[in-house]
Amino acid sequence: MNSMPSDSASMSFVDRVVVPGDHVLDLTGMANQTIKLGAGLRQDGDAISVMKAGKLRISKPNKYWVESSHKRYVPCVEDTVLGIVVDSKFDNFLVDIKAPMLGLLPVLAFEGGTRRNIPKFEIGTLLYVRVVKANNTMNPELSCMDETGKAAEFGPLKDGYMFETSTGLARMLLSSPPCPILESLGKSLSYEIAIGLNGRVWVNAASPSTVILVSNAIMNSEFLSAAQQKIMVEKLMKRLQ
């Protein structure tokens, strides 16, 4: 096991790989900051660990997380993520999130939700939902709502495609600053996304053409160098040309 780095040795870990028994961060030194922890990692008093294999990630202003390439999620509170409505229940919808156990929608989960007005989602039906609940042992808790309580972004997405990639696509896609497969695609195209932290992204543009061009892209740009990915899109907007 690693010994305790200080805060400026801790910042060595961002970005390289770390394995389970790390200790990542020392929070004795950050008593006035809001350390927000993501997947991969816990708190053992004022140390930060690592419980995965993966790089170490930080995003503004103090959020730390350990990237790992998974298909299976595993949920963590305030991910967004994309979901499937599978069943309604009295209480819930339940919502296919890719994780080892159903997400728990409640019904008045949503802005200005009351009984007599709880929407009604098909079988099938997308939604962009936030994670408010997550715990090894019981199904994790999902909310339509910021932490506000307004919808902001989120509820049901119409229309569009939704392909799924590994986690760690995912992460990637929703790094700061913007990730280069994004930012260039962004520069010639017009299209909505929305990235879930499970590893779902939808698409949805005016022409199917740029919605397939803007997916296989995606797609494409996991093992890929920031100038490979800037390269590739300047191939595939010749070719739609």
Given for the second form:
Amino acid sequence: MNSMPSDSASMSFVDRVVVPGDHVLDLTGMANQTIKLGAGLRQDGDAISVMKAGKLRISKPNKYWVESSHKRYVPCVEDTVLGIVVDSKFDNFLVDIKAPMLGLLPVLAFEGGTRRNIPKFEIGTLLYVRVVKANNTMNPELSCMDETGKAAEFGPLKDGYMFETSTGLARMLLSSPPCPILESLGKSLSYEIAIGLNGRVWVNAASPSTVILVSNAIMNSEFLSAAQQKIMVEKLMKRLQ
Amino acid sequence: MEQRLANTWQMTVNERKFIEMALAADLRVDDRGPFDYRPCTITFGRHFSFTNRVGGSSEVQLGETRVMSYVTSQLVQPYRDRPNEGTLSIFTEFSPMADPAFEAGRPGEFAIELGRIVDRGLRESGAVDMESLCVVVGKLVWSIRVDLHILDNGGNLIDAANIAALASLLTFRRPECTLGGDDNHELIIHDIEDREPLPLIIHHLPVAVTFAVFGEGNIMVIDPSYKEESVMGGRMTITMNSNGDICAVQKAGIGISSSVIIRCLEICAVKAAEITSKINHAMESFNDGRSIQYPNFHPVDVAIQDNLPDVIMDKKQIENLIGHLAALPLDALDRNSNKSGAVVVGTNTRAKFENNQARDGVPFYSPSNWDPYPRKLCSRLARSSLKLSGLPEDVEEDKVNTTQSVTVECGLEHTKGASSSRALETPSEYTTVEATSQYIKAPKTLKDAVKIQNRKMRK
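Since the one above is the form predicted on its own, can you give the form predicted in complex with the partner chain too?
Next comes the full complex, and the chain you just saw is listed first.
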């Protein structure tokens, strides 16, 4: 699709949609510099070419990666995801995190966890977990503790409602400054939300109608701009009154 | 085993509890009312090539659910106990791409149940006319096969599959076949380019409406989504047509009280009428597109009203008619000889002629204003002339052997203004046999009428 060879200033490709095969960076003019490549990019001799379709992003001074939105999740270390308990074994819980393979959550990976107080999760429990090891050949390993060993909001989520979205929407919801949809909803409603980078979102509120309203608003906001999101929320609020 | 666990869809405890709690408060998770259907779109297969006008394929999208239906026909031997009826069979294919729970290969329990529900609605309510599918009694009938492919399971497959089956049956056309050859025993299946293919006769549209039962059997919702189906305690499908006739009922799961069932039947009547009008609407827009491309194409009308009296002709008249029809070229069939002394069909049809001309200015005849009576006449003619050719009694050999086709192909009276009034002037003198011909000829002028008259007078 891109017939032009790479520009000397790769800034022209940043924040633009690229497709596999595009050369986004020419290394000949950049000797003695270190460039860090993230997901979706690889080095092809003297040029950096794209492997995954998506938007090219840069983080100063030298980190490049391609961001895309899928329904399937590829586990990455240090990602926080929402998993569903599928089975429990002697030393692991088998947790589904929308990845190609089931995640393994060690039974001791809880704050103050010993062999004596292993939590009992029934099949279908929703957990907020962190990815510790992610390798495309092995089952990803999960944990309900942060690096220091504290619980830090990880663990089972009670009540509420969970729905699935694409990974792109989940990332948008987690962006800082806060996403416009969450902000405008929060101005008039009070709700609790947990967002997993694997595309799962959990919402809880005092009344079921609030939960339904928030979840439908979020699902519909994926392709709306910030202004459109605000307008949609205003319309929904008017309907409530 | 672990891979299978990874691929199946899991439902969380939170979702289950929440859906049940919300339903107890009359709320549905996708913000619908309890008796609201999801948006439904019906699309038809693309048949834009001139040679491929048989139709018969439709795809229905009901929310996230997608079902495709394909209708094909074949000539087979009829069943021994029903020698004059065609057959209709429904096959389902639950592709694993629709749902990880579906497995390729043998159909599971639900696949068979779905096929059976659709089949019962269509066959046992007599929606599709079987007798018109007979070609040679006892030897050859048309077998209609409906294949339902589930493309995406978003809940409520039964309703979507039913709509798809109905839509594809409505647009399906089968090739016309006649008996011909040297001894009238050779079957000719006409190519779709030679003769317009014929639609199926469908008397009414049985529409399936599915209710999901929750709680103690007192909470009902229509058109359950995938998540609601995982949580529901039972299911009830009512197949009804827009007249309010119940064609079939299927129930599974927890018990429902009779008062709730009566309430559901009332709701179903409303929903069935809505869906029927949606199907008809989609059909109309499809047919409009088709007729613009193919001026010879005639749309089929579903609710066929039988409001013309039958013409009773005795055997002698039928023989004479066949003889005359065989003798005359096709476009002269309008002014058929009155030697048989047959009775004229009522004046209603002539009024309809005028209406049709006025419609778009184009002398385009659509059988949607016709009643099925001509088809009956044809089949009776077919059978009687078959009898004639088969049995030695009362046969006038010369007349019968000249019959080239059993189905009566009669020209349509494309008269404008003056000629139609001429038709009115001689009401009782000639037979106008209206038939299922799909022919359209060039608009007839006064000159043609005069020419034909001359020919007859010469005879």
